[in-house]
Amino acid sequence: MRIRFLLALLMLCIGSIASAQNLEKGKEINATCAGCHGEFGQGGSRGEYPRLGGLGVKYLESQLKAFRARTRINIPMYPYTQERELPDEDIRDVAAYLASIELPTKWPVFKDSDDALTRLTMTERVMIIPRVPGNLANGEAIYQKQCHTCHGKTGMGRGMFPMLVGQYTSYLKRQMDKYVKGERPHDEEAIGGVLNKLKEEDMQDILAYITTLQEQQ
């Protein structure tokens, strides 16, 4: 009963945050996102464009941030995020815009009075991210052991720390290649060095892993 209690707490806390932030602007600054992530933050082009929509406020604030102030190297990013074209209240605004939209995992069952441009909105909304081959026990055990201290046991991220599942799985393995060859600084300098440890199979393990986890949602 406490942990519900306290998951309750938290949910609420996280909806006042958002509620805090103007939505609609959020909304119209996404427009231009759009053009690449999607209108409902979905990505793109298997996974040349991650997926936004959904992930936490904390993590999207400080990802923009990091763009605009050059500490995390992406040249397609800097116009869109200098201060004169997007100010830290935009941010904010977008980030909660964006952190408000959910994806479903399963196809969607319409009702016989939905007309086909609600069917079509309801069908781009649905994110299912495919399974990729690699050995679930091991991927499983070592995300369980080294991972989900950040990042959740299901996945859905902490704070600072972005949600895995339901992201693209081979923008997720381009990410991992980065922090390995250090072309991407880590979020939290003293875990830095945690894939550097693992073996290549052990990262597919655990990108087959992550997966599964989506059916959990």
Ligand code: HEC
Contents of the next structure:
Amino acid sequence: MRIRFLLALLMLCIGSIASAQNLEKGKEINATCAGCHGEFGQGGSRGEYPRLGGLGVKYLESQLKAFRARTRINIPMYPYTQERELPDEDIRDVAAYLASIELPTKWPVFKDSDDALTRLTMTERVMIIPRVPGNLANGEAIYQKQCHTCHGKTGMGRGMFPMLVGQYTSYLKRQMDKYVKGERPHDEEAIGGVLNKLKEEDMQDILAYITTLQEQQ
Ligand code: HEC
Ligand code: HEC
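Instead of the form predicted on its own shown above, give the structure for the form predicted together with heme C (HEC), please.
Entire complex below, previous chain first.
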């Protein structure tokens, strides 16, 4: 009984050492990605480069594989995801690392004793997506009827369904346009897709509503 317990404990320790190593390796790999997506995966250039920090592991992995297989066409990402650049094992490690990064959505409260560098480090990771205009009631009604089953009631996503809240609005809009044009597959099951049935104003309203959700996190 006791031995079994000790063995289980040992396995647990080995497991956590291994995952710490993977995160360390993921961090190294991320140095290549940081040039575009930022050191903490906070994205940049107002959504030209999407946020990656805090997205789900499964989703990150699936997208990296989709770029490699060209089922999701992306010219800047394609070379970085080739097997020799980023083997499956590296995809796992970098996805685990990026998923583990927390990006706060509130400004920190400084103490008088915090020096400039401390203040800078505390604010670097803060990621607040500005509100965008739109009819919030309409956005909410559509979102909570047609999007929440996959992307979650608070937009946090799960598994292979991406988090939408906290992502750059311009990036989300660009993706919606790509889905509608058939350049990127969205929800395969529904022929025509859920996004194809939306009017342009509805999309704007949904995006506006999503920017209000981060305050509830
Ligand atoms: C040269 C710039 C560049 C580099 C370097 C780069 N990316 Fe990207 N990445 C992009 C762009 C641009 C997009 C958005 C494509 C679009 O608009 O569809 C993107 C999109 C993504 C997405 C999809 C995010 C989402 O929400 O769907 C993932 C995941 C991703 N990159 C991961 C990585 C990882 C991991 C690395 C490093 C191995 C990396 N990228 C390196 C430019 C880059
Ligand atoms: C049946 C499940 C499902 C429903 C319902 C759904 N989505 Fe999605 N959505 C997905 C999946 C899966 C992806 C990732 C697709 C991929 O692998 O490229 C996605 C991706 C997205 C993306 C791109 C995110 C990124 O980081 O690149 C946006 C934007 C989006 N959905 C918006 C919506 C909106 C708005 C609605 C409601 C009108 C909606 N979705 C309803 C499954 C769903």
